[in-house]
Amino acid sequence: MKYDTIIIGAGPAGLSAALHLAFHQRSVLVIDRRTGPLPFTLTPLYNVPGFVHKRGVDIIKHMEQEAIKAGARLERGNVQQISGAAGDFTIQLESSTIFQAKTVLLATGVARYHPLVAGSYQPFLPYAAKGNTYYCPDCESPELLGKHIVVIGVGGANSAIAEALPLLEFAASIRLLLTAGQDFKPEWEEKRVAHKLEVIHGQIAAIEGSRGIITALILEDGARVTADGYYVSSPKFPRNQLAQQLALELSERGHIKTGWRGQTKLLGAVDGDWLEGVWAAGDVQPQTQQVSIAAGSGNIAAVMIDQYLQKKSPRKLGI
C-alpha cells in the first residue's frame, strides 16, 4: 500500500497534522519512536487551548485517540532511511519495515539535554517534568511565581544566563548551578552581576526526591542545593537526520528551513524553490516550541498537503 502522506513523529505537530489529513479521508501513516517530552511530562501545562491544567501526557495521549479515530493509522518504529521523490517516496524502519507513501511531513522535533547525574542523564529522567523541574520560560514561567529556583546549566554559563532572565519576572529568587560551560562573556557576567545572581559550580552526584519531586541535588563535593524548583537551561537540537538524507536546507542551528506553510527546499534553493512533496511542521522548524504551535504549524502543513493531492489527482468521495 502507497500511503497518501507518511508522518514522521508523533508529537502536536504530527498529530495535528494526522488528525487533518485523515479527516479528509487520506490515507495518513504516523511513525514514532516515542523519544518526544509530552508522553513523559506529568506536569500540567496552562498554555495549551481546550487542555489548560492538562497533563501533557492525557494531552498527547487524547490527540493520538483523536488521529487514530479519524482514521490514521500509528506505527512504532526508529525510522533509519528516507529516499525517493513526490509521488514514490520509500521509508525505512530500523525493524527492515519498508512503507511508501506520495507525500511526507517531517514532524522529528527536538533532542533535549537533561542534567548529567554521577555521569548519566538517566537518574534525573524520573524528575524531568513530573513535579517541581521546567524547561520553558516561555510555557512555565508563571508557575514559578515566588518560589526559589535553581537554574541548572547543562550547556554553556552564557544560555544559563540568558533562560534565566524571563524568569526573574516571576521567581522569588535564582541561583544558577553550572555543570558545564563556567565562563562567562563580558556582556553576559555584566547581567548577571545587575542581577546579583549567585553561581554555583559543581557536578551533581545525586539526587534526593520522590515520586518526581526534587528535594536535593547532591554535588560531588558533597554540597546539598535545595530549592522550590529547578529550571534546566540545556542544548536542544533539531532531530534532521531524515532531512539531511534528503539534502534540506537547514538553518545554522540545524532546524529545517521552511516556508510559512511548511515548504522545504533543498540545499543551496532559492527562496519559493520549494521541493515538491516534502513538508515540515513542529520543533523541527526555527520557532518557538510550544504545543499550541507546534499543532498550528502541523495544521497547516496538512492543509497544504491535502491541497496538493487534490490536484495531483482529484477524487469524487461523494459519487
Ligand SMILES: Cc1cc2nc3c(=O)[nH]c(=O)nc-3n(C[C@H](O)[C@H](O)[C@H](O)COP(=O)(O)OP(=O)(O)OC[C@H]3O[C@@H](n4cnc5c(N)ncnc54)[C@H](O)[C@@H]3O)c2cc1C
Second form
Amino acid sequence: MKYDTIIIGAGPAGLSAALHLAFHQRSVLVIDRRTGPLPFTLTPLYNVPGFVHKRGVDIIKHMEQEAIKAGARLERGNVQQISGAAGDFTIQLESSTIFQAKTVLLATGVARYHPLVAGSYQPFLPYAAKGNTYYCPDCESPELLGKHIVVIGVGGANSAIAEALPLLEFAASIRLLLTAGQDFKPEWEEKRVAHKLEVIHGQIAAIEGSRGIITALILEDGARVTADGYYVSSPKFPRNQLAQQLALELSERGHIKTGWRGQTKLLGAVDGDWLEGVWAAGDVQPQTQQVSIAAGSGNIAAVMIDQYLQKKSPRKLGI
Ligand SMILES: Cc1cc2nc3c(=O)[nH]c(=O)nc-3n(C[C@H](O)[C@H](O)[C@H](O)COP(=O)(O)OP(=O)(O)OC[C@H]3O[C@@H](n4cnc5c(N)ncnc54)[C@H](O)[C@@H]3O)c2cc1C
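Could you switch over to the form predicted in complex with the named molecule, since the one displayed so far is the form predicted alone?
Whole complex next, starting from this chain.
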C-alpha cells in the first residue's frame, strides 16, 4: 500500500497533522520511536490551550488517541532511511520494514542532553520532567515564582546565563552549576556580575531525592547543592538526519529551513522554490519550542499536504 502521507514523529506537530489529514480521509501513517519529551513528562503543563494543568504524558496520549480515532495508523519504529521523490517515497525502519508514501512530513523534533551523573545521563532520567526539574524558559518560568533555583549548565557557560536571565523575573534566586563549558565571554561575564549570579563549578556524582523530586545534587568534591528547583540548560540538536538524506536546506543550527506553511527546499534553493512532496513541522523547524506552536505548524503543513494531494488527484468522495 502507498500512503497519501507518512509522518515521521508522533509529537504534537506530527499528531496534529495526522488528525487533520485523517479527518480529510487521507491514508496516513505516523511512525515514532518514542524519544520525544512529552511521553516522559509527568509534570503538568500550563500553557497548552484545552490542556491546562494536564501532564505532558496525558496530553500526548490524548492527541494520539484522537489521530487514531480519526483514522491515522500509528507505528512504533525508528526510521533510518528515506528516499524517493514526490509521489513515490520509500521509508525504511531499523527493523527493515519498508513503507511507501506519496508525501512525507518530517516532525522529528529536537534532542536534548540531560545532566551527567557520575558520567552517565541515565541516573538523571527518573527526575527529568518528573517533579522539580525544568527545561523550557518560555514554557515554564512562571512555575519558578519565588523559588531558589540552580541552573545546571550542560552545554556552554554563556548559554546557561542566557537561559537563566529570563528565569530571574520569577525565581527568588539563581545559582549556576556549570558541569560542561566553564568559561564566559566577557559580555556574558558582565551580565553575570550585574545580576549577581553565583557560579558553582563541578561534576554531579550523585542525586539525592525520591519520586522525581531532587533534594540535593552531590558533587564530586562532596559539596551538596540544594535548591527548590533545578533548571537544565541543555544544547538542543534538531533531529535532521532524514532531512539530510533528502538533501534539504538546514539552518546554521541544523533546523530544517521551511516556508511558513512548512514547505521545504533543497540545499541551495531559494525561498519559493519549494521541494514537492516534503514538508516539515514542529521543533525541527527554526521556531520557538512549544506544544501549541508545534501543533499549529503541523496543522498548517497538513492543510498544505491535503491541498497538494487534491490538486494532484482530485477525489469525488460524496457519491
Ligand atoms: C521537559 C520539557 C518540558 C516542556 N514543557 C513544555 C510546556 O510546559 N509547554 C510547552 O508548550 N512546551 C513544553 N515543552 C516543549 C514541547 O514539549 C515541544 O515544543 C514539543 O513537544 C515539540 O513537538 P514536536 O512534535 O515538534 O516534537 P517532539 O515532541 O519532540 O516529537 C518528535 C517525535 O519524533 C520522533 N522521532 C524523531 N526522529 C525519529 C525517527 N528517525 N524515527 C521515528 N521517530 C522519530 C521522536 O521519537 C518524537 O516522539 C517542554 C519540553 C521539555 C523537554
